[in-house]
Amino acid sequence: MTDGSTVADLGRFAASGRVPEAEVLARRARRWGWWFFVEAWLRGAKAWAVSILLYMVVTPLLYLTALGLGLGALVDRGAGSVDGVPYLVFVGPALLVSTVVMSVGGELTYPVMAGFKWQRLYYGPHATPATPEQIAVGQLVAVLVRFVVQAGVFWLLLVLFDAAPSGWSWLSVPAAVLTAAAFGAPLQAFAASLEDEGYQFAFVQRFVIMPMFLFAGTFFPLSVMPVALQWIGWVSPVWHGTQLARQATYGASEPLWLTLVHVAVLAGLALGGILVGRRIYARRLGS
């Protein structure tokens, strides 16, 4: 989308006489065209940026005070701590990552289809010599720039709230969004894979990822659920990035293999989301 400040921006740089070769632009796209992508979705998302940062700053403090204050309130009176620490400390990281992934589902789902279909955004990068490779790796990563920031402010409160003690518990941001990465690659290919939306969205949000909010290990250990019922949290990005997101803000104890599980099985997720995704974009842009 160009806005007035992006055509003056335009005009003000056509006219100081620094415009490259059009074959130094086209070389330029062609190297950094998922980068121009990031900052064409970076300028856009400008319009919705009040509302973004009070989504990003009312969300934690309402979840933090429910949660970690009164439910935790009435957990630590009965059960004394929980994994050894008070229950705000035991679920604030878990709200933390789980806040952000289920953040993932607004945003590469719909735009994704708006892109191919709706709004056809992704045809006018196309017209460039910009790959569609390109155009998924830049849509992803723009929108995991958002995560950054959006962890880094429930980080912050997580310090203010008392809940996050140990030193390295801002590893629980870079942890937060690897597991962003590892539900929304494979969401973003799943979306540009489908013509048409059948509520197949919304089937996602009630289906895969209340569950996971809910079965994951978010609000009590999953050592404590059935049997039968843990598998959910094995499969859950969110139970492995809770995990590591615990290790980083109170030091929750686990053996140095199953720590590499977590990692592995997140990276290993989000690769496999962004090589599928750039076969489904070229596939769908005529690459």
Second form
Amino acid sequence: MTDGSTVADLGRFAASGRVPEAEVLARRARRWGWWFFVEAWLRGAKAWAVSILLYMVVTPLLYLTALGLGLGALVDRGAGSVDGVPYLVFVGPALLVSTVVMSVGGELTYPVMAGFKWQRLYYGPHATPATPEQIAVGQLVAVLVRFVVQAGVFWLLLVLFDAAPSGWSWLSVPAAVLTAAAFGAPLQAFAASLEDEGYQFAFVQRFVIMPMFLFAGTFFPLSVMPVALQWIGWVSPVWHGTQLARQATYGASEPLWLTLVHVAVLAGLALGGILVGRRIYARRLGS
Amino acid sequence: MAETTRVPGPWAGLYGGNARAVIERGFKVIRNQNWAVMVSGFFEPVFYLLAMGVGLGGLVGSVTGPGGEPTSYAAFIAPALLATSAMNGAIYDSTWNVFFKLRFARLYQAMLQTSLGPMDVALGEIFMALFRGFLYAIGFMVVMVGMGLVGSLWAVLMVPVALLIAVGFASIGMAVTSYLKSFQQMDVLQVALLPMFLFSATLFPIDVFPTAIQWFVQAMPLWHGVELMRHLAVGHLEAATAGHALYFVVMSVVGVWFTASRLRALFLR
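Right, the form predicted on its own is done, so what does the form predicted in complex with its partner chain look like?
Zooming out: every chain and molecule, the one shown earlier first.
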């Protein structure tokens, strides 16, 4: 980056005589390396902030109007209510979780491959004391920061649409971000393990993300489907996250053990993905 | 190498009479590389049909189909999904695919160094897109018949109509792509397609909207495709059916003319 103001800042900083010792800087990088990567990513993200913000606002508006109100009119006429609430209230938190998870598919596939292969974005930080493990975690955390904003915007719209009656509805935001981590960390590890881009990402999109959106209890309770298909929900992060978000937004009732299972599955997937991903980054960056 | 012929009249310089070479290349690419991706594209509308038709259908019950006949929810959305998948396939082929070959792979520039003209390239690419759309439409029809969602012999016409819809969207999409400079501008297309899919009476009838919004939806091409497919699926033919078909004929003619003139501007400077 040869941004004029940054260079001037550095110059002033050096002239002030308060530049920390090299070891101090290295120690900081060793401890906070993952955060430095997050910071760098967020600064880079400024370039496409406007289009992403537009996407964050427009997508939920479209989905809530079309599926919540339009389709909702049809469902409410047919079934009366779903899970004891109007369809809009039922589908709202699910759409919140699903749209975030669908964005994971964009953020942690091609960009990860670009970091190793096309833009080689990971090799810059790797030349500093920051470790490959920190770069792996930093990439994930950076994306999660974006999802906090995205889920937050969606939650606000849910409130505006009168689709989040509970006072605890804001908890759907952490639920969505946890779900994004549970799906994103393993996906990131997978993307990092690929040497060549073939049809893998298209397959993930078509055979993992799309079915998860459609069959994991987003548009109808899992119980509506034949038992032979219900396992798709059980193994999908989206179902676990959606059920948590439903408890938060309208107080959907579920036994306590099931709630704990949701959290455990999501946390387990996220942690497992991070551990595997760290190893793959370390191997790939060669140290 | 086929004999190339000199083509007189308004196509002079545009058409080398050898679109077959472009098509031959297209089949080679499918055979060598991306048949798996291509085949997988068939599953997307089928997944939608299973999830929405069967899963959501249980909640919705029956809805009003063409001519006021009550119909199952799965039978209501299946024709709409076929129309949507024809649109999506055509748009994907004529935007992302063409854009990549135009700006990154520089494939068209290479082709134009030979005796091929822009029209050969365009015709060849359109043929490949339609071939893919044809396969998907046939596959989807088989699924529909298997699930008992087809109510009339007229439904056979849904396959050629899927191709007509594809030509309409592909020709406009290609012309628009010729203006694009960056991948980011592709997102704008997405902003146009998602609402069209969500609001064009695909998943629910448009009478839930206020009249002004209904008019807007009725001006959009996908709505006409959806209605046309729905009429054919149950064999409910009326004057409006022909009107919907006419919409796509006009759209295709305008689109092809538009694309041809854009190609001239792009390549024959």
